[in-house]
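The chain that follows stands alone, in the form predicted alone, written as structure tokens.
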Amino acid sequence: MGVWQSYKLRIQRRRWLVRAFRKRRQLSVVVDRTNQIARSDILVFSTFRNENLRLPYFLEYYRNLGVDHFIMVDNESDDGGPEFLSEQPDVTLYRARGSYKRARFGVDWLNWLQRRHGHGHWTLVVDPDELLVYPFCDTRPLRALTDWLDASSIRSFGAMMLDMYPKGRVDEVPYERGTDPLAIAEWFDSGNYTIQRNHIMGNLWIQGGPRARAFFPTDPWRAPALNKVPLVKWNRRYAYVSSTHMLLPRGLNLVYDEWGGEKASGALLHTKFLSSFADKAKEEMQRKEHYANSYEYRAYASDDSPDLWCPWSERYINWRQLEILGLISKGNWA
């Protein structure tokens, strides 16, 4: 990359940080427990709206992985989720009033909060429907991974988003609050993915899976991106650019080996397709607060209770299965 391009990216990063500083005015504290955060704590940052159905298991899952504190941003929910979170002893809760879209789909809010609370911490940015798996996650806590990353001087950890779905229509089995969504959405596509490299930002761009084949069969290039960098040893000078798909400085996006080897990576098991999918899709269609004028949700509206299962679907077992399929890697971590 040339000197001029590097300079432009530095200017872009400063612009995102200034923008996040301005958007902080849309945030107000509901419950502040950040005085409990210790220097070595692992933090989760997440935005949500009307996710009360998922929140109990979301907290349980990441607590079991070893997350120490949750910094949550409620975008004007009215389903009881904020009240539930305000009672949790390891949760700091903010309310965001304003347009989710104009806050760059929540990125501006989280950039500010990570700058304020995340400096020097390993921070994990995930949605309530995303469950992180990584090599040895069944026997080693998340801190074992971050300790190894620290010892290896690695500042970021990549994870491919893997869409999970049930066998049959997504509304056939009701999801019960607090239960494991993978007990219902236990299938995924083991192939059907395309990968390109963004030569400016340095990140990979992955598309495909059930959403591409079911909702974008004639224009798969418009399907959602599946590449993410959710786990970062945060510094107040960092900034996410587009969700967790890429961030600046661009070196944080190099979560793969450019020379043909493998770096350690994980997967985000994406449990969007549960019985609540239809109601959520309709709500977001009306709000029109998502990317590209909610193009993705307009595609969902064409079939609000799809059957995504196909003869090539794989039933999820564990992380080792994903490693065999080449969807995650333990790299040099043994």
Given for the second form:
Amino acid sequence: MGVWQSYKLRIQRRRWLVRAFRKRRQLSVVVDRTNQIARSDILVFSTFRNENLRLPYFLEYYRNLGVDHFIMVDNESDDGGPEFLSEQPDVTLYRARGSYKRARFGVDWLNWLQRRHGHGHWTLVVDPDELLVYPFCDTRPLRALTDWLDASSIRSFGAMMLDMYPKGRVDEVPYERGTDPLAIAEWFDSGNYTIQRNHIMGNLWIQGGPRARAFFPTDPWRAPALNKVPLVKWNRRYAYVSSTHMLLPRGLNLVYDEWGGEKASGALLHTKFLSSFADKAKEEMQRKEHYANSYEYRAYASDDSPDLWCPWSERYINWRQLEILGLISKGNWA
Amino acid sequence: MTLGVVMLVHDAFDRAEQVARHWVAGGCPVVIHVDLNVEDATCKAFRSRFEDTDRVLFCKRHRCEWGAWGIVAGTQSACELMLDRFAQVRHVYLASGSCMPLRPVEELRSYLAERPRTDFIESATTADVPWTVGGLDHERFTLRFPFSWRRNRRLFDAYVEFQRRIRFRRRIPEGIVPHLGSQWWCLTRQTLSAILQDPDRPTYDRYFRRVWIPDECYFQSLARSYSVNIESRSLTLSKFDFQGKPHIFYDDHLQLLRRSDCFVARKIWPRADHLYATFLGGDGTAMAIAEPNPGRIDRIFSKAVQRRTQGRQGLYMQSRWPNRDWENGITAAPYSVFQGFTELFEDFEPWLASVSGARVHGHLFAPDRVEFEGRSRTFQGALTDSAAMRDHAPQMFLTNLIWNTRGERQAFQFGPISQQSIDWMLAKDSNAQISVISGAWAVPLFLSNRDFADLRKDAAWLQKVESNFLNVLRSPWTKARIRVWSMADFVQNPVEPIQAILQEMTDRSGPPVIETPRMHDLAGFGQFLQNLKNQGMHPYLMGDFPAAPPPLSQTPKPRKPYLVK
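Switch from the form predicted alone to the form predicted in complex with its partner chain and print that structure.
Below: every chain and molecule of the assembly, starting with the one above.
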């Protein structure tokens, strides 16, 4: 990479940070418990809208992994979710007014909050429907992973999105608040992912899975990106560029090995396809606040309650299964 | 007579205290060296925890940095204090705060008591070990290293390079043969005091002060001069990964550590509560006095390093995306590609599936859809038959297919009608077994019922594509196992080639007697080719088919199925 290129990326990073700084006005604090944050705490950052159904399990799941504090951004929910969160002892709640889309799908808000609260911490940026799985996650807490990453001088940890879906129509089994969504959406696609490399940002662009298969069979290049770098030892100079798919400085996107080896990586189990999905898709269609003019949601909405299951779908068991299938890797963590 | 433990501590003080008390409870005095980088207040608080015992002492503190002299200086101070204050100590064990005794201290003591004059210190000459990371082996001893590797990597590298350039070499002091080995040793009082009280020690210290990573060579080299009986191994189980940092043990390693029979393990994750509770909880269940046997742990960690450096062959995923030619094998397993066989034979696919046991697909790269076996809509790994999705990333489609079906051989049809974008990949892949009957694409044209003008156009196009593919296969970069016959040669004697292919596919030496598939009736094919020629299109890939029907005297007998023996 030439000097000019890296200068351009530097300017771009600055631009995102300035933008985040400007968008901070849209944020107002509802409950501030940031004084509880200790120096080595692991923090979760998340934006949500009308996710009351999922929030209890989301908190429970990440508390069990050893997350110490949650910094949540509520984008105009009206389903009681914010009230629920404001009662939680380890949650700092912000409210964001204004367009989700114009805040680049929440990235600007989180960039600002991470800059403010995340400096020097391991930060995990996930949506309420994403559950992080990493090697040994059933026996070792998240802290074991971050300690190991620290010891190995690794600053970022990649975890691709793995779309989970139920067998049968998506709305067949209603999801109950507080229960494990993976009990319903327990299937995934094991081996139909395609990868391209973004030579400017250095990240991999991963597509595929059930969404590409079911909704974009004729124009697969429009299928949603699945690559993510959600876990980063944050520095106030870092900035996410587009969702958590990539960030700057671009060295953080190098979560893969280029010389034949495998780096450690995890997966975000994406439990979007629950019974609440159809309503959500319709609502988002009307709001038009999603990526690429809600193209994705338009594709979903055309099929009211899709059945994503196919005879070759794989039933989720644990991280070891994902490791054997080659979706995640232990790297040299043993 | 007893064992003394020297502990180097720089963090996780709770655990360090726990371990130190465990040593003391086992009857071993402990001398602790606390890194000078640790804040005074923290250190003081730590010291005050041991006010209740006189078996734990603290020595003069030195600033420890990885790869620098401070660690050795700290060890020296601690050892001097140990030898001075605890006269009954016969062996001194060097450990760190994150080391953990796996077996009862009593067992270690009796093990050492049986070997009163043995020094356990791993030490080997630089020429003999492949451990060193970063390319500095002998140069550790002949260059100077004034800059920190951690903080000033560039200066460090530049200064090394500079010294190489001007051919700078330090003189190694008389009487020292450089040896390397694990930092964690156990020396006898005799050897250790000989090292520490050597009149030449200032010379040696001055020399080693500028050696790279002296903690891995100071005692290791000097012990060679004094010890009467060196066992070149460390009693501490400590595994290093490919970057030279120690592997860490967690709760889920419990059974592994138990069965290792090692005395001490390093490095334990400070929050591995279960491990600490088990091994330091101290019911002292005596295991049989066994020799340490870290074989299983070795295997696990060397596998991890291999996974990190070589990865799984043929896997492309979020954390493995090799640059071109660094794939270490393009696909995961051997597979077979057939060009021209379905065109020439009737029902070739089911026949091949039955004789080879492989999964036989149709034209996976057909222009309109993916022809999976049985023409199913989806396949292993939830691949779909959408041509658009396949063509979005055709190479990954194939690598995915082969990866998803590991353990089962795949075979598929290819040809000039297929998408050609994987041609180079096939040619360069040593897992590909490619068999081509060149020119067989003309058979479907011959059998079809279409206007001759269209056929002529198609034939010209198909011939061009196939000849292109054959050129790729003939390139010097080709690694695939390739067989090419012209169609004319092949129909003369189809048995032998098919037998050879099958043998390679199934890895069987003596193939059973089987039936070849039935060939399409080629009567009139020569005339068809002649017609193409007459129209100005020159079909040459299929070889020479005489245009005239065979003379009457040789009336063609009805074709019998061929037998393969």
